[in-house]
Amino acid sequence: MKMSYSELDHAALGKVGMMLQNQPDYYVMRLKAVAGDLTVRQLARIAEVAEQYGRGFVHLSTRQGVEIHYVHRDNLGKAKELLAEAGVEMGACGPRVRSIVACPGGETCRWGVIDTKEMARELDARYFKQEMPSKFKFAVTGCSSNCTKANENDIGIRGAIEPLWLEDSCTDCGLCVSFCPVGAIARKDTDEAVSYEADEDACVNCTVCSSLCPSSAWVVGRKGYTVFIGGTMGRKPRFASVLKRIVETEEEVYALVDAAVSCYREHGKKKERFGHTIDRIGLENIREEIFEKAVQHSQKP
């Protein structure tokens, strides 16, 4: 059925992040702010707009975006123009790719195992606006304690350690087992010797024992990244499943997500969400084929 001229319309705004609103002819602008930064001269401007075209007030979105609501269509163009001139891009809305969220990560957070922001910017010049079955959201966070909720995003990816025990430098002061979160580390004590363990499928990857370990006796062992897919917190929630624990460069990242978005380009239906894809295929036969794909890329010259 064809759409009607009001329709595409609507469709064609959505596009530049433009959505129309329960009131007749007043739309909400959406704004871009990747890792939910903005600076003070487009902050200012932002306000300036919205006091200007909208009613003098700006949301805050779940997503570290802001949104000005109220403004009438005939001035959705002189009000697009103005933030431009700051600097602010307007957001996405409709079956794309959204703005990139992201914690402070490891620049100014004690706990932060990567740069969150480096790669979130990273992330939204190769996807931003893509073109998707459904809407398609990634998430950059810094560690564990996952602020920016990595496993809730069709692409989540999160920093991470592997930890690793010295015998030589351990004091036996038994605090990294009540520091651990999740109760992975556990004292063994033979006739031999008395060793500490961390319970692989237990751990989180986080930097707990590795930072609060007084004697050094943890520390990193692998740092990289926990690459997360298929979360969604729509109509029908879905944790992320994880399709590799630890990666150790940020090249082989974007071959897996590079790979993952692919496998949902081709295999979603129009409006599924890639974590209800990955149920109707399979969890497995994705991330073998996600797999696949990203050695093709990570071979290409």
Second form
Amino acid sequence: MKMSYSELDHAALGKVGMMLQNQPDYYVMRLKAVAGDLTVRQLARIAEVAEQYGRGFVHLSTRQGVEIHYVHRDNLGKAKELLAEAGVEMGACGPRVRSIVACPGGETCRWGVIDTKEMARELDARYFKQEMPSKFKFAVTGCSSNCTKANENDIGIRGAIEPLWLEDSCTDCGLCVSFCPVGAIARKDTDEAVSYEADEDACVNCTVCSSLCPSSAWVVGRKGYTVFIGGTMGRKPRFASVLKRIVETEEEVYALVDAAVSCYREHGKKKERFGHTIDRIGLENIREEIFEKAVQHSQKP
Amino acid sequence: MKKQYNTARSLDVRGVSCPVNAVRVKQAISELGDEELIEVLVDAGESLIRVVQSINDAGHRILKSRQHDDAVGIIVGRNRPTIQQQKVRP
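Moving from the form predicted on its own, what structure would you give for the form predicted together with the partner chain?
To see the whole picture, the full complex is given below, headed by that same chain.
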């Protein structure tokens, strides 16, 4: 399929992941990868297309995607077709939901608390390429190590646990006080007994204590997802705010995400990132509205 | 009441980077007799996490720890087969 020049509407091309380069007539083809995963077959096809229609190299984006640069406008259709045959879809540009990034998560990582890839695929199915007031980025990360930087995204989901101390298992070795990365664990020594406590506010909900305690006295009390909203880097950086510290079910995560997206669509000005909408309206107001909407959402049959 | 541990040996791996610190610690523990204990001195932070992870994975017994300024002393005994079995990850 050869595109005629009149068909080349840049906004329309942007919608399907093709961006005009500095060089007239040449385009970047941004490809989609969910959670940064591509099969070797897809990679082989991408290499073929980059060789044939690009300049024999690919660019790896900061959002775990692959871009083919220097594709002439006359070849965009053919290149897209070849990629599609191997199941490689185009990415997103402009004011819409971008590729969902995720770390490898609990499937392969010893620190991973949640199945990040499964959640990334679900978010992709629900929101990818949908129109928004501005660009919109999702990230899913398996634990507090935060490898995919949940708090730099418009919506970030991070695996989280709440540790629980079991008196009967504890041998009072004291190691937890030393290895807690944020110094949240304290040893309390009274005349009657020794106990260990994790300060809820200081705790970052990682799994270091529950994984490393030599006598398994620190265990996972509650496990779930921390949901962040309103993170962005770029020209006006803003770290995300915590919407809810521990969400215990996937259903509730999706209800909250849906509610947050709907709030942003309602209040967000054109080209205003979610975080800046939150700052304009007030975090507490937005949180309240999101929680209200999420409840209505979960009450739907 | 403070329990006293009789540590016949000690090993200082402060300033030794991962994973060499963990390897040295494991080696030293494997040379212990059944009832012998060793005190290992490790940098706090990521090094401590790595070293403890490796001690746990091998099923050795951590009995006590002492926090120093930027380091932690850990008193460790050799594994026993039953403990090792429990600690094997799926």
